[in-house]
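The chain that follows stands alone, in the form predicted alone, written as structure tokens.
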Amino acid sequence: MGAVKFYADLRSQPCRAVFIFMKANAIQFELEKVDLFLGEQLQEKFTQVHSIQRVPVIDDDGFVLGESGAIFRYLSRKFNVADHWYPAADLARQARIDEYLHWHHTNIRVNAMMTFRHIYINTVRGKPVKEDEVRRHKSELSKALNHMALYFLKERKFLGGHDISVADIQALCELMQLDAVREEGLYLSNPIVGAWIGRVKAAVQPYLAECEAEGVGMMKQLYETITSSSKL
């Protein structure tokens, strides 16, 4: 059995989450880079791999699977990873993790992602930032972070309980996207979320740092270069 092929762009939040998960669990993989900014996910070469034209995608000896949530579950079972990542037998803990993963998309993900996109993409392309849209998504993100703090992190160290799970790295990578546009204060200003961020980062080092060069770090460097030159 060969290594899992992992199609990804580490500038993508879910791609980084899957990368960290596989690294943390010593799952052997070959990284096949798909440049989203060049539209490589839309080209025939990648479409032949996965016709939905989105990353992340894995190819495990001919079994092709997309969507980070599904990938987490599959890899957890296939490679028998430590139970805390996605519990196999404890249905209540498993359901709590699933609850967050389903909630994540229309709350944390959509608002963190759209805040980032409106600022970063427009700035990189030399277009005006739609400040009204940025304010709207920031406001909605603040509400979502309060829900995260008061419900998912209530009396818990991590989103699924007292140890790290796939839910935590999914959320961490989504929120850290904001670091690239100097908006990390949006989540760090919430003391419960800020403390949780520190715990998750500590739990996934050095794997988090491994994807920084091609992930948030690369985008932050470009953003800083453009915004600094525009002030001259």
Second form
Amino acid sequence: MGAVKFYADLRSQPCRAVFIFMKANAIQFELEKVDLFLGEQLQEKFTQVHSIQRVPVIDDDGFVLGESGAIFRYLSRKFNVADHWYPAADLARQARIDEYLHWHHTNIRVNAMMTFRHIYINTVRGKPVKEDEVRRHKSELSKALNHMALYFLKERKFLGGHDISVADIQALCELMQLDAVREEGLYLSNPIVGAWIGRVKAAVQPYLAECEAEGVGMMKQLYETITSSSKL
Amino acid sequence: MALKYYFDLMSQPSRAVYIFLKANKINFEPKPIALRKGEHLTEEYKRVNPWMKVPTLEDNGFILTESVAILRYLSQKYKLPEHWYPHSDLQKQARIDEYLHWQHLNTRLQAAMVFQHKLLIPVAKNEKINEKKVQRFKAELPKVIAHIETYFLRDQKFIGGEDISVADLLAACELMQLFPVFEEDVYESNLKIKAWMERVRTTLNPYFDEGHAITYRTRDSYKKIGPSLGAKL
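Now show me the form predicted in complex with the partner chain, since the one above was the form predicted alone.
In what comes next, the whole complex appears, and the chain from above leads the way.
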């Protein structure tokens, strides 16, 4: 049994989440970069691996699997990771994590991702940013963050309870994408979310640092360069 | 009763969980919430689910939202037959999880938006159907259908293999949202998908039809409403 093949671009939020999860659990993997900004996910080579043309994807000894949510559970069970990451026996705790991971797609992910994309892609291409779209997504994100704080977090330390889980890493990576366009204020302005994110970052700091250069760091640098040069 | 289920059969995930509860003969107290009457926006319902969406499950005070989480919770709590949501076959479980995560921004998003723009939005705004918006979402569906066929179903009878799973149930309910607005050709034109939808319906009947009662009635109403909104049937 060799290392897990991990098809990813660390500029993608769910790719970072899976990266951090594997690192935190010492799961051996080989990173095969699929450059999203060059459209490599749509090219023949990667399409042969995964016809859905999205990352992250893992190849575990011939078993190919997409979708970070599915990858989390598969790896948790296969590598018998510490239970708190994705509880198996405690029905209620598992349910709460499942609930977050599914609610995440159309609430946190869509709105954070679209806010980022509208600002980043247009700025990098020198095109005007669609302000009304950005406003709409920011407004939706704000509502979602409020629900995250009052329903998922409440007085809990983490989204699933008193221990960190895959739900926290998924949310962390999605929200940190906003840092690349200097919009971290969107999530930091909610004190409950701000405190929670500090806890998650502290828990996975070394692994977060490892994906900084190829991930948020890379995009932030380009964005800062373009926006500062346009002020000259 | 220990289990309370808040739902509206107009909502695709509400239907899926409803059909699942019925097909597995799980006792529950039905708590219908009429979305069209704004019953999900009442203070009473907000106390149950502050996000104000359906479906919601209440199990002896334990509140759970998100149809996928509810389906898994019920499968495990009631120790239902493995095929619904495998847990001992890692790869089967993974493939079903993969569909259930992928569907949010694929099957669900596109099919739901076609339905919204062909019925709910024009009615709410008292306007004609915005064809551009309908086409925008409709254009994404052939790819979604192709992926369901070639990646998730492959040459199997169901997404999980030989037997039906929650992935098939949810997928079928989402695609059925196209039926009341006369857009079923989107999935029926793919013969493998058409056969699979029939298989899902046959396997789950009479509960599939029971869960889709409002969907079928809406199609009947649409024969008049549709053309008045500018739809060509």
